[in-house]
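Heads up, the chain below is alone and in the form predicted on its own; it's given as structure tokens.
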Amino acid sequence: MSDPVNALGGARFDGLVTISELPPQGMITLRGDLSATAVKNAATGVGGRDMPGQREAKTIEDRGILWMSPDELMVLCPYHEVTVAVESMNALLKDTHALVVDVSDARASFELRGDGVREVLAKLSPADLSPEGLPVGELRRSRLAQVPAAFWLHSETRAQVICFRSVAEYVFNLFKTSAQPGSAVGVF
């Protein structure tokens, strides 16, 4: 495996909140039944997480897992250890229909930190960032103006965005233009 490389040369940005692009995650597709004892067990495994309810987002540092859909999880950790995990979750789910797949390369992530990290996304997307309608912990797949993205809270001054790695420049680029210093609308 090559080494890592951001998607933008880890680029940042100070305004309303500041945007930083994240250093390469292992991010690894599981699609299943996720009541499954086997699929539970592949992702627990590798996550280092109990398993998400629905809409949920289970992380702490670089390992976690998020509830994608109903049949289907983003299992996180350590880009280094994507190869060895993928070939540990296949090895257990051998004999269950699932499928497994390492989408590190495929992906950029972003962090937003700072008081206005709602209303930043909010001016962006059509999902409902309120406190009632996002909640610390939920993830939400939606979109960012144009391209599809998944985006949760870890805390109320801190969110993570995962978007596909051909728009990473687009969605820095809005988050620029939503962050930009003096746009604050105070609606959160």
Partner chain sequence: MSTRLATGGRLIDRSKQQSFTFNGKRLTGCAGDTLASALLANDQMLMGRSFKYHRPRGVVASGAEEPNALVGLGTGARFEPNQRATTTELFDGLSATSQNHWPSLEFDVGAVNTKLARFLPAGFYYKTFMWPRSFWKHVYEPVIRQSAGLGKAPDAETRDADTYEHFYAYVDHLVIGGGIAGLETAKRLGETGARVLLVEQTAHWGGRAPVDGGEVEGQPVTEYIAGLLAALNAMENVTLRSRTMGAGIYDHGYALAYERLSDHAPTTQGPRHRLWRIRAGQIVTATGAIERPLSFAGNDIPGVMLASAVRDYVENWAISPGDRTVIVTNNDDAYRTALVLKSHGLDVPAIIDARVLPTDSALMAEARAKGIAIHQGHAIDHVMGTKRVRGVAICSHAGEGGAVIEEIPCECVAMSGGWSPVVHLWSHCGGKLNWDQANAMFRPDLTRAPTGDKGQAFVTPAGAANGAMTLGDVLEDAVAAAERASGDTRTSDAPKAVVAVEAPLAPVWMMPQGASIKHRMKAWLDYQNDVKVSDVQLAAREGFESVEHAKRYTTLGMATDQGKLSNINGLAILSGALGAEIPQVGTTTFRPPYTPISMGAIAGEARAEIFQPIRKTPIHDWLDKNGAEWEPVGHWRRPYCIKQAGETTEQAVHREVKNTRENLGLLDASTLGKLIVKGKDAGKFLDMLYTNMMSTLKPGRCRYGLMCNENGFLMDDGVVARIDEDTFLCHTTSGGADHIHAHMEDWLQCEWWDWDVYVANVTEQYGQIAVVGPNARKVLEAIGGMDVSKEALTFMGWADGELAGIPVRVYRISFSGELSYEIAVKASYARELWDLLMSVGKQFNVMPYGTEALHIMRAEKGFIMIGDETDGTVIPQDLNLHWAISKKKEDFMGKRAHERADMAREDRWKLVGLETVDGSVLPDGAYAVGEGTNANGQRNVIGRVTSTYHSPTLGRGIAMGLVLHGPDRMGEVIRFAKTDGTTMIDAKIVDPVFYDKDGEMQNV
Contents of the next structure:
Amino acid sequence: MSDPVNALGGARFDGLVTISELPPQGMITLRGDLSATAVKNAATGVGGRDMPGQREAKTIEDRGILWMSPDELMVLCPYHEVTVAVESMNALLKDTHALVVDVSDARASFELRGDGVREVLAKLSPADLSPEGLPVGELRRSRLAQVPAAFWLHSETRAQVICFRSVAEYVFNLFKTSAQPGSAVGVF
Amino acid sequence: MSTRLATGGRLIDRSKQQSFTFNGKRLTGCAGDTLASALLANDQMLMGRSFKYHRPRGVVASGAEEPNALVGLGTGARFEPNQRATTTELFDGLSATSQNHWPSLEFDVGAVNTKLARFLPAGFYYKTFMWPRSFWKHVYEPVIRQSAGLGKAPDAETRDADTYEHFYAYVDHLVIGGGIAGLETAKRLGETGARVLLVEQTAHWGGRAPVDGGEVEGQPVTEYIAGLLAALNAMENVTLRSRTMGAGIYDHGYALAYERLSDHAPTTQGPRHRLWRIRAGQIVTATGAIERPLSFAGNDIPGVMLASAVRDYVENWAISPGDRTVIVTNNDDAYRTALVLKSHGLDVPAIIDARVLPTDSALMAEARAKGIAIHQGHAIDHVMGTKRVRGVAICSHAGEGGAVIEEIPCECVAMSGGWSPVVHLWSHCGGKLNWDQANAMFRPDLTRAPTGDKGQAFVTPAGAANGAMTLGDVLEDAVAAAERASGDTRTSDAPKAVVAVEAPLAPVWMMPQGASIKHRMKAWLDYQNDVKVSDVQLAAREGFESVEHAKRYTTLGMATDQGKLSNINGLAILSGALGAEIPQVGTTTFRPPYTPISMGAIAGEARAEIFQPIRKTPIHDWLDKNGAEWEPVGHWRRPYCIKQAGETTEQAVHREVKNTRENLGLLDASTLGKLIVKGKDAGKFLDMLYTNMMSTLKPGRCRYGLMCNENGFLMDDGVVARIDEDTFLCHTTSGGADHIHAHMEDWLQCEWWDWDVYVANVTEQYGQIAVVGPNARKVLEAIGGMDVSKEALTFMGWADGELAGIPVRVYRISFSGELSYEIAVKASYARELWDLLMSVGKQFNVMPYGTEALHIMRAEKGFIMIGDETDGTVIPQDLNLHWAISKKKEDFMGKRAHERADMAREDRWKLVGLETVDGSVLPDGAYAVGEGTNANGQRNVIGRVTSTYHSPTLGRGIAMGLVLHGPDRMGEVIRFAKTDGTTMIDAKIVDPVFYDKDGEMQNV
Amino acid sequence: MRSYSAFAVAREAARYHMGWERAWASPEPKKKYEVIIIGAGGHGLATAYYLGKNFGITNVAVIEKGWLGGGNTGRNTTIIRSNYLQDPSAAIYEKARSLYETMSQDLNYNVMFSPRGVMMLAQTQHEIRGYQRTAHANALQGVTTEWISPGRVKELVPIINLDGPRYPVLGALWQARAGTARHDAVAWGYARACSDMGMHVIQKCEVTGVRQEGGKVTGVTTTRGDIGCDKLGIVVAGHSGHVADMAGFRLPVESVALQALVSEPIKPCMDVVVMANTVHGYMSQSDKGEMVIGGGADGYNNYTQRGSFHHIEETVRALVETFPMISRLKMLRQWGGIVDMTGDRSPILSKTPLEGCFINCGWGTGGFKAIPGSGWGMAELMAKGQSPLTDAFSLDRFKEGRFIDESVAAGVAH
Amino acid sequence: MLTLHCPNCGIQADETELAPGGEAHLKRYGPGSSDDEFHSYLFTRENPRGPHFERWRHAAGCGKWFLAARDTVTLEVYGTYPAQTLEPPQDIKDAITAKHPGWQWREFS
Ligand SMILES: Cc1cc2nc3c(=O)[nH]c(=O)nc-3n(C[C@H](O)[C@H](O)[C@H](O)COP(=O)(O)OP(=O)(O)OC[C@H]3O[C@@H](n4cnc5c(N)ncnc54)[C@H](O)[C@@H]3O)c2cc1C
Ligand SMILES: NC(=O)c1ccc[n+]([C@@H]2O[C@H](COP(=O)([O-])OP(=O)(O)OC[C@H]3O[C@@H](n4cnc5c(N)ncnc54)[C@H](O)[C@@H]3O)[C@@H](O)[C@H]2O)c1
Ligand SMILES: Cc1cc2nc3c(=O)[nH]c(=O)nc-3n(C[C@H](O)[C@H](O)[C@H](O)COP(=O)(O)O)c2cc1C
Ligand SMILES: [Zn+2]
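For the form predicted together with the partner chain instead of the form predicted on its own, what are the coordinates?
Up next: the whole complex, starting with the chain shown before.
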């Protein structure tokens, strides 16, 4: 078995910001009662960060935990650890009503770097992308043009976007358009 | 003639000459010109033709309200019809053409309509053109269409060369209009620290004030404005955008703004327009006021302009509209125009003022002091000239016209009928208006503002838009608006302004007051649509009393300027004709956009490739490179077939079917929905969702299931696999994945939230490859890694394992009737597995197949297809799927619905197989014809085709259909009609399973 | 009533059009009428007209809360076609279409029915099958339709983009005798004809209550007083739920906002009506030159005549893709209407639980085209208690599960 | 263009992130119910001109359903609340009554 192949083979575009498709990333959907100890332990054990609060994205390198909804987390870990991670989480949750599923291959991720990350996103998403509306470290699930996506800012100049794998090319093309040279808005 | 003055011009840069063409003629203007000012500088008064009568028309206004000076702008892929010359900034190389005439602007055959005007009053077409009947379609309508319309249609094959984009913005305050009111309000709001966005439709800040003059806080108003701008620019929390029009206000604080990024500089990189979609806490409409024309005979002749526009042209662009300008007015403001003209050395032979004032007001006195003759109590009887003004004939305003006192030669008439606040944006979302009798205008009723999601008022007008007309009042209102919007009443006092005190205006709706019918037929209200005073009066006379009826009957206010100049005058005429008060008659509805916005901007980025998302499977690229003929399935692309060199589509499909039945076929089935359902109540939940029993399924096994909606109709089907005691994996149709996922979440969240069930959509986690055909097992064995023998992996079983080291889950299910394995593999490895199957499969004659082969094979087996056999009106019983409807379950979705009279009916059409007698293929969707006709004279029908194919396996047409008492009529021949309704095709009712009735092939 | 003609216009021109009489009277309500119709939209007025014309019942009042024709009749995109799938629909819409052909002459009012042809594009295999099914059904229903090739589509609509990268045009269902009409004129023409028969069209009179005695209707309460009647027709489109409530019954109806927009007028460039259901857009060009475009409906109850902007965006996006040359045209005006959507998206023409009270509603997004047919059937139903045109559209079909589902083949309902 | 507060994720969501789901607090009728009950469950709707209780899903967001009390004429939102609620909360009913004295709503169960 060779290496996993992501949707666009690591595509990249330089415009108002630099867009790059990120390499495969372990992503585990964890559904359960987020206040239950077993659920917390399962998440933090693999994600390597504390439990996030509502809408928080807690990440460090390729690990982390994203708050997706009141009963759902996305746990991030290195791609090749995912099978083991799922097993370990399932073991912890043996007696708890919870669901752990590997969704690493069902997603595509992009990184946006540069001064204009907020506005490149704000051309596509109806979310409030001002610093007040989306502080660094807050996860926003919304849409990018016509598809759902989740994104958060690691810093004022670096954003990460997760979407479904099948629309990776669409999303990448959207970014190519919203980051096209000469289209800076200059509001944030 | 109109020309450029030697000096002056606030907005132009004489050092930058720009060349442009108008109707092919090369002309020059200056940077800072609008197309209108540049044309006037070149003595091009005549700019277009009106809609109905093709009257010669010149520019009447200087801004967004312009109804006449519309041009076709640009060429080819950048051609745009109906662009207003007054809001088109000049650039080097601009090319414009005038509209609505043939053969030329100067000599227009259509102008004969002007001669016929008397026969073409409002609504004449409702009364004529009725006979002979066929003439409407073949004669009258084509002629009407040809002479109507305005600008040229872009060429049929035009592809817009520019791009567009959207931008979503959230602000506490959106201020629309960058006149002095908007600037002052924005500054006050900015000082609170709130997020403020200020938009101005033109390229310049300050609105009317720099032209109208005055002093604020001891400074000339222009300096005061510069100070405001500097302060605003310095505020981090304030964003200013010029060339950005507030286009519409919608519910819950939503607003659209239309930014024109490169219309003034078409060679700039980047999008042409940006549509801002703003969510604002509060919106301030500081949109100013628009001057009203006066209704006198000949008020549409080129050279008749609004007084404020004349002033603008002189001050902003150093245009002399003519050496001699007659002013006609009912208010003091127009005197400013006289003074401005005078100060530039131009002649004002007379000011005709409909009012009779006991004493001179300040502006009047000033005018008199400059030696201008003022004719009080007078009116224009008519304007002389055809393609441009030659002079005016004046009469007493109180009269009925015709008694001309004096004729005054002039080239320009500057008219002012008072001002109407721009209340459009205030009104878009329900803001109400009051009639202000003293100023003869509608102004916002602050107690009836548009309300937002909390029931709060969220729009506030400011300045002239709120009916404040003098500089001092405007500034005071701007401060008050900031207080209203922020709720903060502790702001400092309004800046003090010094302006001339004006005498009150006198409403004048018709000039002279008792104008005769001949005059009224020449007094224009709506210039573009050629609606005259007489038309509105005719409408009233004929019973079109509601202002909405009058609008629709006369087309008043329906032109591209949306009645910015005409509406108030029109409804005043209407109320006069009805003997009603103006407020009782009311206004028509203000609708977005404020001025027209491009379709491109509305569509935004969604064009071509990214018009809609295309979903791609991990195997998509391989298929694309290897001859896939794509078919859209939802947002997915699926290969209809995979063509080899030289093949037709049909040949490819038949080859694929044959090869799959004889050797080995591969199908990319990745688009199939895959939903994980887990929890101790998962079985119970699926029992509710599926018509059959799922809770009894054993781990390791699969079961085909049907889903109905609550209304009883089939909505999806698929194979459910039980993974373990608590976990199921439900396959859905390709189109159904998201929908069924949402359906499950709906019931779990909203009805059975106490059940322990979680659902996850893992559709895209896996590529799914169907390995199908007699050689299916062989290829898997050749690849090696797991036991796929008949014994180890029985029909309708599944197993986890590895193939050549790639982890897979293999389901032994078949939709083709052949030996078949569906292999789920992580999407990141799907391509690798596919490649492996293709290469190892070579020795077994592997070939990929597409959706059409899939459909044919399932039809040969008599399997139903959601969307073919079902259409939202079909219940499982219709398809003889009783075996899949549990009798044991007390309840499941659709069960109650099936008990209703119509669904329990004996004579519902039922599924059967159909074989044409001659072996041909039945047409898709054909109906079987019964005896006679129904009460409405329609042929009675007794069935219809649901799917139909040529079966390469059987070498004949096969079909399925729903037929009245079908299953009881095996062997009977029924007749299907072709689309001519008469040609019949005979088909025999047969069992729907055409191929391998005993299922031997799939059970090997 | 003086008749309209070119001659009359010329005669009037000589006296500066001072001699025209009112198109309809503006009477005070009487105490009682034989029949009251609530709602002076197209359907209400047509019902009244055919009560008079076909059944001689002229003691009729049509009561309108605003100005006649000001509801959806005055704000629709005017598409008239009858290529429906299900028999009952095809029957009533085809009846309507054929009445439209002679309406100008029947009413002596030019409603500008323009049989310019309506084309429904097929852009997926599924749509091809759906439209072929409709074509087959139509052949047996006496509705002339035709399946046409992409080449023929392009001939008829030169501005269309046949090979959009997303949804190539694979063919179309073509109804040559379908088209458009001047919507306001339909209401005005009927109102004038009703008025001429002595009926009362009473505007600015809102019905606020339905009066009944012993389970039988006796009249209505209005903002201009009580008015009695023997029979009552409720024909109020988006307000049906509200008025039915006054009459004491509830409906399988929800009111939502449906939008439309027009571009600035341009010279003729498209002579037929094109509907592209896959991408959700349709467009025609009016005689005045605007491109008339239908937008989507909100998915939630809404009594504002506004609606949400994203529907406009979706529609315009689809049309720019289908007709790229409109990209640089401009939207002039957008508006909304409140449409009444039933559980199966087909109309209701029916008796009601209240004796003597009839309802005609649920035309939703597509009832302009049905106006004369609906009026014809409704008048028969009210006069005789039964009509083959309306039989299938009764209220009880929802209880029985006997739906008339048109979404089956075509998807969109205009 | 509505904006509704999603009680599940705390976002003030734009209408384009939301999917409407029709009238709220309907009681499901299954086998054993009368034709009338079943018919009114499936089809008969309040469709009020005024306050309305309805279902919404934060579709392009947290994916969760919630309920909203919204006026169909003014579009005022009296409040949003969890989907797992059998009857509108009292504070929302109070807010409605304050705006529409005497407004009646049907029985909830
Ligand atoms: C944007 C849009 C586009 C459309 N496009 C098409 C199309 O292309 N083709 C097509 O066939 N159909 C179309 N339709 C649908 C069509 O407009 C309607 O189905 C049709 O006009 C309904 O006519 P009506 O007479 O039933 O209702 P309306 O014309 O709405 O008339 C009902 C009348 O009842 C009055 N009323 C309500 N309550 C009361 C009361 N209490 N007392 C007194 N009077 C009352 C109203 O004021 C109104 O005038 C469209 C609709 C819209 C909104
Ligand atoms: N004395 C009079 O009779 C009289 C009458 C009217 C105005 N005025 C003078 O006009 C000035 C009024 O100031 P004001 O600021 O209220 O109005 P203004 O007309 O000066 O400014 C309004 C501004 O809003 C812009 N605007 C309008 N609609 C817009 C839209 N939809 N989107 C973006 N921008 C838009 C205009 O381009 C303009 O710049 C004062 O100087 C006042 O004295 C005087
Ligand atoms: C077929 C059709 C064509 C229209 N053409 C125009 C037009 O050319 N100009 C215009 O201003 N409005 C036009 N309208 C829109 C009306 O002005 C108006 O917005 C619509 O009838 C709804 O009424 P309301 O906006 O008063 O609520 C048109 C409407 C329809 C139905
Ligand atoms: Zn949410």
